[in-house]
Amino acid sequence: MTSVQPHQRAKALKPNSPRPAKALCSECGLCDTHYIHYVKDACAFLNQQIAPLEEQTHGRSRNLENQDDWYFGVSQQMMAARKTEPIAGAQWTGIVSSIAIEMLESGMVEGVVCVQNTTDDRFQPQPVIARNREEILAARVNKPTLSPNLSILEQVEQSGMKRLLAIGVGCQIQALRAVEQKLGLEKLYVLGTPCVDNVTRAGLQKFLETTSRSPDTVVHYEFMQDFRVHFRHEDGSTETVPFFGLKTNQLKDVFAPSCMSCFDYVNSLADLVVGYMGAPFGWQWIVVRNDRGQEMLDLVQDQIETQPVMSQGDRRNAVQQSIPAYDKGVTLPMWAAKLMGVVIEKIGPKGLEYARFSIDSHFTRNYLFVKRNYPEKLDAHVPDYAKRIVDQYKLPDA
């Protein structure tokens, strides 16, 4: 990376003051710093610029003649993986935490931007710059709420560190890439997770109370490849709820408007992505986007087992049927939801086809949201690859 370019400074916004993106703000934290000077260019919801930032980050943008690029972005390789010795208390097996620890302890980086939780709320995010193994492990488990990860950018600048690992989701990483050259870093590594449907803390509470048998004891949850929401409770027990049994009529408005207008589910601008959506149940999906991502993955090759990605089934009918069902807030009786879940698990999409199902379902929903609520933004805000995905389906009238 070249030496830092002088950058403009502006006064950070005060807490709870209106943000430039207004209702679409994802609370990424950029506006909490003097980097707010760049918000009109950097914010994913004011200036969608995935294609040029892919070129800047990976050396090329997506090839729109390649359908895998539409869905999964620029990549060198994809695989399924899991740790042979999982980290206790990790949401899955702990691949993200392991990579961060190895990068820090090997000296590749001097700090890791990650998200712990506040002392009084297990789901309230608290971004930190981790400097040791214990601080990284304290950040394990996803925080399914809007998180101001970039609020620590001034701390990065003041620290004098030159090599940094940032862990984050798509909207945060787009803003980070937009100001990357202003940070004074010699090397920035980005480890991304796929992200969809985050909520405010109040929205999360409504989701838990509407969906789980014991909302106050949930430690973490995830929408998984078996078409069920998996909850883990404090006592170690698990609870599953079929997707089709969710009280959609009560939850339609719980997701943040930024998430309802996002088209970067797969974290296009990270160097390395670790999630679950393209892998068999119990495994993690890994996407290496560039050489930096390969450097990161190489550090844990002796800690993981891998297998090739696979794809099975056909998502298209299921996606087409889900569009009006979500649009009308259809909620099935639990017996019917469980039965449908069993059938779809047996004959439905798996592996990369499940990932496409999830992307299609959310992109069609989000396209309708933007078209109905922000029609003036529709053409510029929806990336070309997302338009191609949406064009495969018949949408209801706006």
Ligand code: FAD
Given for the second form:
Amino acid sequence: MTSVQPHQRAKALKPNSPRPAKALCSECGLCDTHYIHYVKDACAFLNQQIAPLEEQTHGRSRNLENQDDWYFGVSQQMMAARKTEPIAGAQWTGIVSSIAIEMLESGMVEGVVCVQNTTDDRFQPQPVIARNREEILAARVNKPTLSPNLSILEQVEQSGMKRLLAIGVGCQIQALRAVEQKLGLEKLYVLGTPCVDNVTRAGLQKFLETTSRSPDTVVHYEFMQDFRVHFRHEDGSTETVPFFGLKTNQLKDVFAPSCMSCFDYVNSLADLVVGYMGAPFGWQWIVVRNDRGQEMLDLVQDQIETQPVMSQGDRRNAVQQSIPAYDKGVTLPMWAAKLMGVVIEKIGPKGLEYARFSIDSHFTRNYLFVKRNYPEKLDAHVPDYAKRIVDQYKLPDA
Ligand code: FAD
Ligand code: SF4
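Would you mind giving the form predicted together with the ligand, to go alongside the form predicted on its own above?
And the full complex, kicking off with our chain again.
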């Protein structure tokens, strides 16, 4: 149970006004509310405090002697899962939406913080407090853009709600955990997704225009475990582009600076994490971090099939080779990218090793970004587990 402490207020910032984290702001929404009073402590980009918040949330922080903890955070169990009857139009099979529906309909919570889209733009995020199944389903599928989920915190307070489920990505959840005890809730459940390489709405447009054959008809996309970006279009057709064929030189500046300096890919502070990257192709990856997370997963046991997590291959050479290639913005011709995609899909890392590949590639890139652009922040901003991960590789000179 979250204990309730009286909280202080400050004046929320107006839209588009400068944010305390400046260029590193991920637009998590906290500063759109009077909880901005706590921003210096709560903002993931001003005050990295994953270890103490893990302790507060899970009863312990990562054990740095255990490599699985470095990579995947505090956990009770991990598995691969998929819905036996997937939700049409969900990002994967809809495990997130299904858990939210069960929690609401069983009375475990009174509302669900989730992200719908605006009426005129399928990818423009619109955070809401959903109070019925239809409103949760209207939030299914990723809005692959920075989303101000915490902007609804004042509405939560005004509603008088006492039991809440919040769905969100790592930076949103870090700020939420930091103010959790000020929210007046009796119980907060957090269902997290991993998150990496997010973009502003304008950045998303550039990504789609640079990468897809038909940017205006994309309704869904994902970087998948077969080393390809999969696009789904309005007419139901699919398109795949190999990672190694991405126009890295044009895309280098597309990712938000917040995401280039993030080391919380796996959403360390959620009770339950639902992603895909540690699971075989087509399956979702589940990390139960604590008893609340298990309680949430138990609600959908009869809707999912599961299998144990597996790990195959060795990522390290591939990661080491990709570091200077990314740094120099090397782009392969499409025939070579496709060939490389086929080879790496056959012999490359799978399951948890694929997840490690992705974490290593992003953490080494992000470490260099912070070292070059914010050297004064490097030591405090990079958590110890991430330093250990980065230390496994030789990085180019800053
Ligand atoms: P659905 O049932 O379709 O529900 C999706 C939920 O996501 C909705 O409840 C909605 O509220 C929420 N949501 C949508 N957009 C946002 C947003 N911008 N911010 C916060 N919440 C949002 N998994 C990985 O394993 N590796 C990754 O690199 C990875 N990157 C991701 C990046 C982003 C921006 C997001 C939002 C998710 C990412 N995920 C990643 C998670 C993965 O893509 C799926 O969202 C997850 O597996 C759940 O699928 P589902 O079918 O159960 O979700
Ligand atoms: Fe405020 Fe969130 Fe931006 Fe930090 S990331 S400055 S808390 S809106």
